[in-house]
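Given next, in structure tokens, is a single chain: the form predicted alone.
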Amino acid sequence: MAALPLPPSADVVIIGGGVMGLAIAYNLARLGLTRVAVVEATYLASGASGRNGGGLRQQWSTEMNVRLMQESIAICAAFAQEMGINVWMRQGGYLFLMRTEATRAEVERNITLQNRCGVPTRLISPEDARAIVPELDVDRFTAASYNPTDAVVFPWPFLWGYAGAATKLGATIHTDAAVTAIDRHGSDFVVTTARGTITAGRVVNAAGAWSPRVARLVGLELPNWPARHEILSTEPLKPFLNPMVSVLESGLYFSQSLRGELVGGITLHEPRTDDIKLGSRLAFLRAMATAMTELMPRLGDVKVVRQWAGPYDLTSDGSPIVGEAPGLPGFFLCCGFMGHGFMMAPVVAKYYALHLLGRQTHPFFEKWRLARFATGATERESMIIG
């Protein structure tokens, strides 16, 4: 984005220029609140939003997430036409493979919920999974779940679409504007950045894995923490893979883009830390290559073009943190989205904007409030991938 001067004041300052912050800015401006400023520490797509696999799925273990993602996929399907930018959306489905009977039993319960919500997920045999993706070696698996209406998009134009639409409606976006202080002046906040200060009555912390650091600027400790998640992309191959394929127990996932590359990652557990690590490792490449070739032996000779890492933003129950921070009127949280903030941003941002404008409060503001960690009122989401 062009280096616009920071305005002296705004109605809302959004900290974080990822998809969540940009989508909230767009939705606020679309609803008529145009004095909105997004401040980003570095550049757009520098964090998790620009480093993910672009998956959109409705296969979840909680009704809240299933219904939100039904709506989010509908928003994504109309995004290219409404925003005038191609996000390369491909609705090829998600195919989850299961090794153990315990995982199968859990997924069966999830499928019952998804079907009740109108999502056409079905439990299928390993042989049925191979009929969908003939290249799979399914001998190690007990079952699979398949929903043909899940999808994949290309992340970068999704961010650019929101950014461009928000600025056309009057919101401003300021890159290289790391926040260094947040002070209270009466009922307002004075947000100090690397490019100057801005005063606003409301501040939204949408900084993802950096959100605990931002919260500490107002004396608030958040229970979310960052975790490195690595990903790679191969050389382009002739199109052969329709669904996103994932192994639930290992966290392996990969899909094929419309350009032919295979893009995916796998879980590598690390000790919990507050450090945000973005370096990618040989250990990841080894684990990913082993897992992919065991699942699909024909990939043994495929070349890896690049690998990278992005920060997951984790919580103990697998759900985000949203709403006004207790004891800090005007300071709002929108963080802790694990690895699924990208896919939920279109729908979460829609309802977040309505909430900020006092027009509608979605039930997720109660379910995902910060206070749940102190009261124990949590509902665990188990379908966390990668």
The other form holds:
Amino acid sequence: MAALPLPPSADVVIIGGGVMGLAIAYNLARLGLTRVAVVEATYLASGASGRNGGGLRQQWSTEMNVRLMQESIAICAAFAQEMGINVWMRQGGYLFLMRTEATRAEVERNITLQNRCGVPTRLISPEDARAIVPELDVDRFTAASYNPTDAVVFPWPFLWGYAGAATKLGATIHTDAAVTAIDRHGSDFVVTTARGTITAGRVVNAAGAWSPRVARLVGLELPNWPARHEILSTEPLKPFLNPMVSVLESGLYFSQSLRGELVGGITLHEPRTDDIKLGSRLAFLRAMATAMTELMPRLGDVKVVRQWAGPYDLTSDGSPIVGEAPGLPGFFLCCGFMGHGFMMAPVVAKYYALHLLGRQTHPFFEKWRLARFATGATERESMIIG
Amino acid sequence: MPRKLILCRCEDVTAADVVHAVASGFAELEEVKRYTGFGTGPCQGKECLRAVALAIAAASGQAPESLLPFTTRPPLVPTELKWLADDGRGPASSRADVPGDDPGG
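Swap state to the form predicted in complex with the partner chain from the form predicted alone:
Now the full complex is given, and it begins with the chain already shown.
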């Protein structure tokens, strides 16, 4: 974005120019709070928001996530028309494949929950899965969970949509504005950035994998940590693959975008570290190529054109961290989204803005509060992919 | 300017698209890549990076040498999955533990 001078003050400063920060800025401005500034360390979409696979799914193990994603998909489906930007959304479903009895038992429990919420997921046989995706090697899995209303999008235009609409309503967005200090002055925060200083009564930490570093500037230690997740894209192909395909035991997933390319990743475990590593590795390319060609042998002749990495922002129970930080009135958290922040952002940002304005809160502010880690009141989300 | 001067042939990004991106406030190569999709096709910017950089410089008034290139992504050329997959025989398996981090982010 153009080098816009920082206003001296704002009602809300949002740290992080990813989808979460931009969507919160847009929703605040839409509700009439336009003295909102987003400060981004580098450029928009530079973090996980610009590096993810664009999946939108309702197949979760907790009711909170199922219901939020039902609403998020509805928002996404209307996004192109409301925001005037093509997000390449395609509702081809998600097909989760599984190999073991243990996974199947858990998935059956999840499907019961999803059906109760109105999501039409069903457990199907390998032969039924092959009817949906004829290229699958049915000897590689024993059952599948299929929901035809899950979807994929092209992530980048969401950010341009939210950024453009927020700016039009009066919010300001500042790139190359890395935050270097946050000081308390009375009831206000003075946020020092590479582009100058801004004072605000409320600060939202939406910095994703960088959020623990931002929190340390106010002396707050967060329990989330960054993890590299690698992904690749192939050459564009004629449309042939309708659903996102994923194998639950390996974390393999890939889908065909409306641009025609196959985009996907796989779980590669690394030792936990506070460093944000975004380098690409041959080991990933090998693991991904092996898993894809085993599951779908015909993909052997498909060419990989690029690989890259993005930072997952992980927590120990698989749920995010939101709301006002204990002991720090005015300092709000919106982080720890487990690699699923992109698909959650449209709905989370909607309720986050209402919460900041004091108009309405949402049960996730209770369930996902930071204090749960101290009290042990956690509920594990098991459908974490990648 | 011709009505449809194509700078990125893989993704059909025109000179007018680049001018529009700059006018919308996106004047870094990483931003314009994400805004227009240029450089994300089969050539991965090998044909178009220079042309787009010059167009951004002209539209934004920046010196071309001040623009940083976007991160180059592996593989060097589009590569069939079968050559990368571990078939238990090929050299790929012996290279599995090579750290192989490239410095780019």
